[in-house]
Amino acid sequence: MIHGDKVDLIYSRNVINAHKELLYSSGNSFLIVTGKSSARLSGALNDVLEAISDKECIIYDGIRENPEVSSLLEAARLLDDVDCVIGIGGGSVMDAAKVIACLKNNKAESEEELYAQKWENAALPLFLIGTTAGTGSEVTKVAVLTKANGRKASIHNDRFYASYALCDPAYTYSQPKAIAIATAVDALTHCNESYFSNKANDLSRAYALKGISYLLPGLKVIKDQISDELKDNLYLGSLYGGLAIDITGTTFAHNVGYYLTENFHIPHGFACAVFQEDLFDFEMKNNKQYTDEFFSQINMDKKSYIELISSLIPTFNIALSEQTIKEILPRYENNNSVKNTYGQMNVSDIERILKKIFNNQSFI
């Protein structure tokens, strides 16, 4: 076990059968919250119902990626006499979990006093438990959530960490390939824009090369035959990422990058990783040696960096228009994201970098 500040965190094999007393000494009702299949396939929500067998439990599947605050909301309805939230799936379901765990206790019956919410009171004890290698989710306090005009806006709060992760990365394997690429390309994301972020410090660039080290030798093969090992690898290496970014949020990448969710569903994972070329450029030309350092740091160089994230990326047939372009410009006027790419980086970069990928051309 690892003792975080915020998160305990338990990686082993079989990481419920051997902690199941943790499970079992959290209540008596448990609110299992997870989407249609992952938690099925993978294992892990047999693990926690054989733990919790003479237990009473409330299973909601109604998470979906993206998750939409009104199925957050649906979900609450539940907790009247519920103790504990269980949360098993990937990131979006963890997202989900973190706020449903404080709804008992913190009211809200609409999205806007959702986001209104300021979180003073105590949430359910949490358990976090991934299916997928990617988002860290797990070990932050951050919720990434769906409005109902399709706009996707984060939440942070100290209030949405879990009172334990419980990381088995046997629960990866189930993952679709497409969908294990996607998110381990997501958590290469997260160690790169930390790094890059304003506000990183020793501990967070620790954990994002940490990350990266466990991440790249498994992304060099995984379109191939990727063994057991490297599944293990990039769970950890997605967990780093996670410690990572709860020290330093993303970069201008994730933000941007929600657009193309929102409005082409393209997966979470690929959208940031479009970007990620931009920021090294961004970088290499405002911070050189900074981001020199980091080259050498990873034993890599730009381009068969940039080579190697952008084979991984599927390709996507789309086009912007100039004024679609100064269309979406304004969600990025004073963005935390933008302000926290590190350097100065501003609107009008964000307009330059849109425009050079996007203007009136797909996107390869």
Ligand code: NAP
Second form
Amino acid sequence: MIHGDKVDLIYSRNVINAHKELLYSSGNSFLIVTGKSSARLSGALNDVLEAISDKECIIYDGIRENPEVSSLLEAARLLDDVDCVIGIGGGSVMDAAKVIACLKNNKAESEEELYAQKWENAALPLFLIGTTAGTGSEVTKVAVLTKANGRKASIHNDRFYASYALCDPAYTYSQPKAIAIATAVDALTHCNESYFSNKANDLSRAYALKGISYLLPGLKVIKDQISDELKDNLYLGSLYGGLAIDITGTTFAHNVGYYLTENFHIPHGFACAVFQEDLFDFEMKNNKQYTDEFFSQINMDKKSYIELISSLIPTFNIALSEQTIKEILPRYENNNSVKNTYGQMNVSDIERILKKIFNNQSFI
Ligand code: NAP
Ligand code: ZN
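Could you output the structure for the form predicted together with this ligand, given that the previous block was the form predicted on its own?
Okay, now the whole complex, with that chain kicking things off.
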């Protein structure tokens, strides 16, 4: 059992069957928010439909990876008679469901109105049921959405916390291997980046280290054969990663990763993982003692840790010209994620990192 203080998180096998009554008594008319197929493939949708079989129920299955604001607005138009929202899927669906649950009592007809919302009114009861072992979105107050201009932009609000996260690791088993690797790597980046955040505290560091301890055994074998027990631990690790970043936020690696996802469709986890080596290099150079403590706590040296992460990232041949890098950089001036990187990172560090990785024809 994991105790987050914001979300009631129930982690168990057959979690929906075991807590049918909780779902059943939370509303009379439900909106179930999903993506294309993972809710069905994971078995979670079936379990939910059984639990609320004689209730009114609308299924909105229009959420896609890196969810577009327009799809949330479309789903929100179905809310008139709805009194409870259930999000079943990976981070994309859960992030969307959080915002949709708030849109009934905090209206927004357009992207501008949504981003201008102050979310003053209560959300509908919200259940989140994760199907990836990755984002930890089950336990965070964050929603990462994609605007009409293709840019990813996150919104943070206490109203986005789920009423309940119903967590059954078996729902992650249907992930294809490539998705399982990308999402598990994302979870590891959350733990790393939370530890190396200027907002890190004793509790967030404890969550981050716990997350890493659950993630590492599975990550070491995930490309070959991975047992169900290790898959379960990946899911637990992802939840600890979520608890960690909910306190601290992420660092420059996530924000610069968004650029790779937006422009080269690199899956979120890999896009952030690309920058982990540079995060550690920066920290080793500027905050050696803190960084040494990190590697001693995770029981791995920097070189082996980076080798493990690199071995999990596929090869992407991407080159960015000096001119393109120059055009990207204003985005990282005064950027909260850059400022949140432990120590004092600034835009000139981002310039150096981008040139090192991408101005060399290709990376990794
Ligand atoms: P995702 O974008 O939710 O899903 C990726 C793909 O995996 C989709 O095609 C999805 O299919 C499929 N999938 C998911 N679970 C599956 C299962 N059990 N079986 C088969 N297929 C499955 O991936 P994600 O990495 O979990 O989420 C990434 C998003 O979360 C990004 O937008 C990222 O920025 C955001 N994020 C949020 C937070 C936060 O704290 N809120 C933190 C980090 C990242 P379907 O389309 O069928 O669902
Ligand atoms: Zn992430």
